[in-house]
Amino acid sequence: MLKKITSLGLASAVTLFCATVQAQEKWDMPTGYPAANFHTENIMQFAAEVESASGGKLRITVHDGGSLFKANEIKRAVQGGQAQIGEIIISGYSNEDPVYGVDSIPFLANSYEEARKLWDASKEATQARLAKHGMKVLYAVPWPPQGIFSSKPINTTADLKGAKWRAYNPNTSRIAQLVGAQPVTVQAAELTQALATGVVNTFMTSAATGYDSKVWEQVKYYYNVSAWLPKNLVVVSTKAFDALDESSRNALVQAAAAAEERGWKTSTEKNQWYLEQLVANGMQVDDGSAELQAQLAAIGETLTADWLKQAGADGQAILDAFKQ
């Protein structure tokens, strides 16, 4: 009688162990920036909170730097089911839909209010968008504003003719484009090695990607010009958010809303921290000359011409209720 009760509870046990294990779903979620990147940061964090909240049954393994998939491949790799769940720049997808560029318009939204408002005024076309290629946004953050490096002084847009400016977008092209510069597709994973070797000397980014990169390595000069703030997306293939049970996606929900709401408020605060840690490794940050600004702002103004003719009667109306 022992020995069967004995089989019969080392039965159950491992019924339960078994339902246990195939109840946890593991998710893969490839990133482009590295481990101390705040974004990344925040993802990990985001990661830990989901496994807590689900009580261990939705455990998401971030892979940050490009280590599974480089950045630009990350929304395909999404879309075609390589990967659950993952970190895009969606300007850097402009090219498929001119709507996912609206946030790196120069000068349309270049400070968080505004930024936010932008990013309120778009979701629901964004979101309309990726659901057409199965996937749905979970979160967004968006990098401090945009600024200039260069490996020279830069006074008016003239200096920036014949440079090798790094592009990641269609709108950093063709920034690249109107001053005369030659534009070179480079990830930010790669921005360190193209410095080094001279592939670039001159590009638009945030402070924080400065400073990941070291770039006061190659390069000592640094325009606040508060350009646009580019978003990072957090997306999830639908067919993966729908196959989890509903406690499971609470909890991806949940902890969805509260990265973006650390990402925006940690975006704030570490701006001004990445311009002083510029400062300390030996660059010149300043805000650029007066013509400076204005040509750029003329570009902007360009370029959102531009960008309306490509979103049409959509683009108007994301304008018309950022504006508001």
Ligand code: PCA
Second form
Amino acid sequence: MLKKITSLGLASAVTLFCATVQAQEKWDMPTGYPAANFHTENIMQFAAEVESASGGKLRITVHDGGSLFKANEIKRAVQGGQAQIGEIIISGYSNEDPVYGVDSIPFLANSYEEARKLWDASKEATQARLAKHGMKVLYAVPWPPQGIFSSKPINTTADLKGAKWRAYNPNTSRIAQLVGAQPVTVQAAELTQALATGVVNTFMTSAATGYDSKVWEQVKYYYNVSAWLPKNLVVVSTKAFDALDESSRNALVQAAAAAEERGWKTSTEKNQWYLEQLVANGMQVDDGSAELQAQLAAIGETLTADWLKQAGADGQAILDAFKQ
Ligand code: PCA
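Give me the form predicted in complex with this ligand now, not the form predicted alone.
Below is the whole assembly, all chains and molecules, this chain first.
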């Protein structure tokens, strides 16, 4: 009798447990950038929309600023199932596959319009590669255009020689080598610290990251050369995605579509504001000399040629589609 009651009790406990599990799926979402960054704000809204549209069945906890996994570890975390979903900067992984680096070749696609065209041309190839590693792309949002931050004035690339150059992906390291600077990979979350301790004094990124990292304390010049617009992708583990019920899956996909649209819009609109904040904090901001621009464009040609060699026929197909 006692045994019967116990097993009955266990059975109902199991039923109850399963019901709870079904009732709420809890996901962790690591990101690499700070809470006030526009990508992160967009992600927070995305997570809130997923929760409400799924009727509370899917709850995503956002861990910003590299707090759960460092920015460069997030892809592997989602791939390995330590996180169900995460935000990655796709060009950070171009050593794994050259296709991932196409959006950070200088002057290949350097306006929002061109960045959109390049994403349209490279989306399928990117998705296919991530799918092979068990991930789906939920949405993509570009950073504002990339310029050069420097502690001293830069007129030509010769002035970059010997600079302690902060890199955030393989292409930014390669650019450093081509201009004779010393590349040091530093994630955005550690940039303020790296500047304060003198580890770096020069780097290419957006006005957004310059603002987030309050770089004006060490760095006085920003050359708004608008060289490329790298993208952050929000990726989900295919296994975690497939395990959701249909309504949660739909909630996720719909919130992702809205986040993508919102993200492109905010990135475009907020860029000017970010530039103004640099000026307001005492930085000198200009477009860079014609010579500097031409030299960077030549580096872009070199990188494009290298990239085509590495990416082969798939790379050529992406460039052909982009140039159409
Ligand atoms: N900010 C990120 C990547 C590109 C950007 O604008 C960073 O500097 O790490």
